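One chain follows as C-alpha cells, the form predicted on its own.
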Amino acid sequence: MRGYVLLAPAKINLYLEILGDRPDGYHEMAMVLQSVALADRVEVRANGAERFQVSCDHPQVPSDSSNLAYRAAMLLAQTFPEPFYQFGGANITIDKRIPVGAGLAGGSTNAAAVLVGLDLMWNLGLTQSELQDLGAQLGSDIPFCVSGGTAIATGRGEQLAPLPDLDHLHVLLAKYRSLSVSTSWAYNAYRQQFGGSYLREGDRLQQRRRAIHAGPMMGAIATRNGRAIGSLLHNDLEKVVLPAPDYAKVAALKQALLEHDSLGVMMSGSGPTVFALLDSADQAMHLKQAIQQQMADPDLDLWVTRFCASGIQLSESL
C-alpha cells in the first residue's frame, strides 16, 4: 500500500482527580477518558525517501520536529530502522478539525494515528499493546487515543483499563477561538495551591485507586445512566483554571452552559473546553442554538458530536 487514512477522534476528560505526585514529576491521577466523534483526517503517504515531512490546513500547527506527529513517526523510524530503510518514510498531512490548544488531545490523537499508520504500512504487525506502549514514551494522552472509546486511567494516565462503551451520549463542546490554557501552567497552579493535600504514601495512593475503580461513577458507567454519569462529572483543574482572571471567559461559559437543560457540565482536562453531556443529537442542536443567542460572540466555537467507541480508525487504504 502507498499509505492509508486514518480518522483520530477527540478525547474528553468525565472524571480527573490529582493524586499526588511522582518520582518522574508528573501527577499521578485517576481519571475516565472518552472518545468523541470529532475527528482529524490524518493521511500517512509513503514518500520513497528516508525522512518524513508533515504538514497541516491550520497555521497553529507546527510542520517540524516539534510536531508529535512526526516524533510518533521518527520513533517508530528509531525503534524499527529496517522496516524504515525498506520502505522509507511518509508525508504526514493532517486535516485539522479538533480545535487547536482546546484540552481535546488534538496533538496526541495525530501522534497515535501516524503510530497506526506506520504500523500498517510497514506490516509491523504490533499489537495495540504495543503501539499504546511506544506512545506512551512521547505523551500520556497517546495510549488512550490509540484505542480511545471509554476508560479509567491511573499512573500519569497512561495505564488503562477498559469501560463498557458510552456511544450512545451526545455532547455540545464550547471553545474560545482565540483562548488556550498551558497544561503546564494548569498543573503547577493546582500543586502551589493544593499541594499540601497529596497523597504521598504508596498504600493509601493504592486504597484511593481502589475507590475509584468501585466508585460511583464506575457504577454509573456500568449502567450506562446518563443522568448520573452528568451529575458525577468531577475535574480537580477547574479549581485553578475557572477562578484564574486570565480565563474568566471559561468561567462565564460554564455559567451559561449550566443554565439550560442537560445531563452536566464541565472544562474538559485544563480547558479551556467547557462541554455539556446530552441525551440526543437534537437536545445538542438546541443548545448550541441557544448558547450562540445567548453570548453572541463571534470568537466562540460550538461543535455537536458525540461519544464513540474506539480510538484511531482506518478510514481508506491509498
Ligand code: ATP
Second form
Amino acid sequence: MRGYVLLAPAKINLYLEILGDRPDGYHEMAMVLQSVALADRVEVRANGAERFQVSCDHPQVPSDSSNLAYRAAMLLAQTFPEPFYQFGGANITIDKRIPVGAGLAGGSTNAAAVLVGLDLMWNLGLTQSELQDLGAQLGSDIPFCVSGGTAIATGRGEQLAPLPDLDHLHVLLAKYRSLSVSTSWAYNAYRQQFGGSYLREGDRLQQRRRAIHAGPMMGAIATRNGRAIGSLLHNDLEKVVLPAPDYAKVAALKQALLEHDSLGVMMSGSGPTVFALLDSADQAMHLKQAIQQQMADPDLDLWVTRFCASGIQLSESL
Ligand code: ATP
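Okay, that's the form predicted on its own, but what's the structure of the form predicted together with the ligand?
Full complex below, order starting with the chain above.
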C-alpha cells in the first residue's frame, strides 16, 4: 500500500469538570467527550525516505516538528524502528476543516489519524488500546480521538469508558475566526482562581468520580434523552474564558444562542467554540440562519454537523 486517507473527527465536551491537581502537574478531570462529523482529512502517503514531511493548507498550523501529527509519526518510528526503516516514512497532508485553537481537539485528532494510518502502512497490527496508549504519551485528548463516539474520560482525560451512541443528535458550532484560546492559559487561569477548592485527598476524589459516574448526565446519556443531556451540559472552563475581556464576544454569542430554542448551549473544551444541541439537522440549519442574521458578523463561522459514533475512519487506500 502506498498510503491511506483518514477522516479525523472533531470532538466537543458535553461535560467538563476539573476535580483537582495531579502529581504529574496535569489536572484530574472528569469529562464526557463526543465526536462530531466535522472532520479533517489526513493523507498518510509513503515517501520511500527515512523522514516525515507535514503539510497543511491552514496558515495557523505549523508544518515543522511542532505539529502534533509529525510528533505522532516520530513517536511511532522511535517505538518501531524496524518497520520504519523497512517501509520508510510518509508525507502527511492535512486538509484542515476543523477550526484551529477552537477547543475541538483539531491537533489531537490529526495525531490520532497518523497513528492509525502508519499502523496500517507498516502492518503493525496494533490494537486500539495500544494505539491509545501511544497517543496518551503526546496528549490527553488523543486516546479519545482514536476511538471516538461518546465516552467518559477521567484521569488526565486519557482513561476512557465508552457510553451509548448519541448519533441522533445534531449540533450547531459557532466560532469567531479571529479568536482562539490557548488550552494551557485556560487551565492555568482556572488553577489560579479555583485551585483553593481542588479536591486533594484520594478518597474525596474517588467519591466525586463515583458520583459523576452515577450522576444525572450518565442517566441522560444511558436513555439517549437529548433534552436531559442539553439541560445538564457543564464546562468549568467557561468560568475563566467567558468573563475574560478578550472573550467578551464569546459570552455574548453564548447568550444569543441561549435566546433561541435548542436542547442546550455550552462552550466546548477551552473554547472559544460555542455549540448548541438540536434534535434535527433542520432545526440546526434554522438556528444557523437566525444567528447569522442576528449577529451579522463576517468574523463568525457557523457549522451544522451531527454527533458521530466513531473516531478515526479509513476513507481511502491509495
Ligand atoms: P484542544 O481542544 O485539544 O485543546 P484545540 O482544538 O483548542 O485543542 P488545536 O486546533 O489542536 O487546538 O490547536 C492548538 C495549537 O496547536 C494551534 O495553535 C497550532 O499552532 C498547534 N498545532 C500543532 N499541530 C496541529 C495540528 N495538526 N492541527 C492544528 N493545530 C496544531
